[in-house]
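Next up: just one chain, as structure tokens, the form predicted on its own.
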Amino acid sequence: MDPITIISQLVTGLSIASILLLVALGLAIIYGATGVINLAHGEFVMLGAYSAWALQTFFNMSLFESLIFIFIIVALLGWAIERTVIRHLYARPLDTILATWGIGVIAQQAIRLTAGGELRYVEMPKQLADSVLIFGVEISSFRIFVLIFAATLFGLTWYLMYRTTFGIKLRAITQNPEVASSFGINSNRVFGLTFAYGAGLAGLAGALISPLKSVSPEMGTTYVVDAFLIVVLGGVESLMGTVLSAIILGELSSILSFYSNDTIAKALVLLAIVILIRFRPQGLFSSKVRS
């Protein structure tokens, strides 16, 4: 390949990488604190999607004006469903699976009996509708905006779990619930909160991806194997980790897919990730697993 066209696959591979980490943090986050396996991840995706519509339709609001009431929404949302049904079912985590995966699909139906299931779309912001070229390669400005996004919200998140009295906590209790406990910290209140993150995290996602794809009420199913891939990946107890992992992850389908077509990358990647996890279980960038 010319030199252009390695800067433009791997400009591709970024913005890739950029859209999956967004769908991916939040999943990494609900994964790692509470151990459980979301199979409704993809709806606060796909509600975070129809959200910036409906605002945008009958609010008239912009993408960037809405984002803030998206995150909301679907934060609150997660937090009921967290407080309702999961909350309940920690120590049950094939029950999780299943009611999470009903949760998805009611999810769904609610939206084809409310909006319909005919495709939406959101308009892109006004100002980030033109290209900027960079190393003589055209890129657009929405996608470096959702590339500063995703890193910008990363950088937050990684400063809640890091550096605040609220990421102690949920680092203590996952390392060991009873001790934390024993000092006070009501781990339900964590959980509560940690979940309603995570949901608000999947909802700018669908916000920041609707502009891109057209919505509909399945779009979120494809992200969530994706996203789960990435937390497989980079190991559930490393943020860092989902970072790199989802930048490997795009890079590879951006140059498999230049090579043939997404849909033999996206084989392809997954084969090397079953391949991978089969001897190493715990990811590149985790040295344990959950137990």
The other form holds:
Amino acid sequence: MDPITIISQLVTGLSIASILLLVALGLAIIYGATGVINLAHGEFVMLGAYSAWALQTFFNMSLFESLIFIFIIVALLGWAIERTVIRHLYARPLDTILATWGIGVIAQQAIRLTAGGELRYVEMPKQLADSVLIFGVEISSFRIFVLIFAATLFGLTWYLMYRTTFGIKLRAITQNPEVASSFGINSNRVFGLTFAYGAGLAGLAGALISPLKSVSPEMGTTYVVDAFLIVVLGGVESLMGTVLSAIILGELSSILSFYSNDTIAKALVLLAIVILIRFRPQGLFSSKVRS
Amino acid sequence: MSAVIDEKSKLVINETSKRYSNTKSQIIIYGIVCALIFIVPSFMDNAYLLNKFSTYLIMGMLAMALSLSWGYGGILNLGQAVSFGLGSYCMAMALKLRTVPIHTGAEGLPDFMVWNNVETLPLIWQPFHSLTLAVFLGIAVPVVFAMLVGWFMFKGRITGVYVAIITLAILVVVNLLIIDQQRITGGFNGITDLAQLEVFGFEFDAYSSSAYYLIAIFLTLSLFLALAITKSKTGKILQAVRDHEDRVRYFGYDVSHFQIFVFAVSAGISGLAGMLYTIVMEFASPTFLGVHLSLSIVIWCAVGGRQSLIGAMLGAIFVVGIQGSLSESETFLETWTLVMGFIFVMVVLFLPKGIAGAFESLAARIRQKN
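Same protein, the form predicted in complex with its partner chain this time rather than the form predicted on its own?
In what comes next, the whole complex appears, and the chain from above leads the way.
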């Protein structure tokens, strides 16, 4: 490979990684804090994409303007789902897989019945429709924006978890719910907000993916498996691990797809993760594991 | 609310263990259900409906197989469709080789290979010239694959959520590979335009009662095989593993052997179901190993009752049956899927043991009153 190809593959890898990180970040928080396997996470992504489409089509909003609304819409939905369904299942983590899959089916079907099953397209913001040259490689500005956005959201989330009272409460509950509640922490409220925040992040991910890929009711299913593997690979309760494993995965798929094709690359990456989980279920970058 | 449910489920556990000791009544119930399945064709001469019914039975078989590994062994296999798909592809390859290709004539290449510029029949297709070997492989391939995956997971003491994630990921990998290897598998389109199954000169027409009876026979056989396993010592140990893995280990049992065993048996039944499905559908497609089907199996099983073989089976037959009867009208089907998702969430929340579990606790309460 000549240097230009190497750089271009690396940049493609980073771009894939930033999208994966956006999707996985919300999942990492929800799974890390509550132990809930949220199979509806892909549907939150999908709802975010559809919100972007709806706001653009019916309210003529550009993607930038709509981001904050999308976050609020999907976060509210996530909060409502946590209040009505998820909170009854904290003692039965395996059953959360089933219930959230059911919620995913409902969400997909609700969209199919209202917005229709056909593919939808979201316009890219005009300011970012061009591309820039970096080290002699042409890269779409929007992809760079996604990369920066993902990094910013990660920074915000990290700050929220490790530098605010909310984060301290959440981590206290995760470590020991009984002791935390005896210190007056309302775990119900904290879990509800955590779920809402995670869902909101997924919504933003969907909104940012929407100009790059076509929007369909089934789009979420493809992301949820990848996102889960990233979270588990990175190590539960380790935000840094999530970032690193997203980067590893992104680069790995980009490099492997250079040598074979996208499908084989994806299959090989998944297989590699399965083997890693088998030997390090606690993840690559975490020393302790949720009991 | 959840405390109430916990109390209830404790009651159910006590009552079910009492009830399950009553093997004789269980055999009678299972026998009646199977007999009912066998008399369906005498009331129905509509070939199209009979074909649909056959597919419902196959889904019932799949859910029953999952109930064996999930309800009895505690292994939540989200990749149940892998074994189903492998079985169905084995049968499809055998039946494809029995057609006379238009482009190359008898003994020639399957049509999709000609389109993909394949010159000679790939080695992996060679064994499927023999139907006997194909049927053997249709069960053996899923079983061996499950044993490998099971060995890989259970020797490493992988449990619970991680089993679910690993099996789901493996399902996606196998699905991707089958779609990618278009020259061998037909890719997205799968293997279509198959010959009809013919054994000793007897033809199993997909739209006839013969195919239906074939499926009913294998459904009954596998149901009673599964029942026998749950009643055996192995079955008892498996249930103990499900409830308290560590305690079983303290008794000196190698827990992984039991888990691999039930995982493989469940895969074998699914492989058989896959072969039967190809016979009635007359094609094999990558959707047979899709995430959607695989998770649907889990749903049927949970709705019917994961800890009851017959409950899981009937759950699948009814859910798929309702879906099938509504599929005539697009809007009905769409709404039904929405309702189904809702019912499913409710069942998980309020009936953790499914409808069969609810029936059992109801029966127990009535007995208590008398």
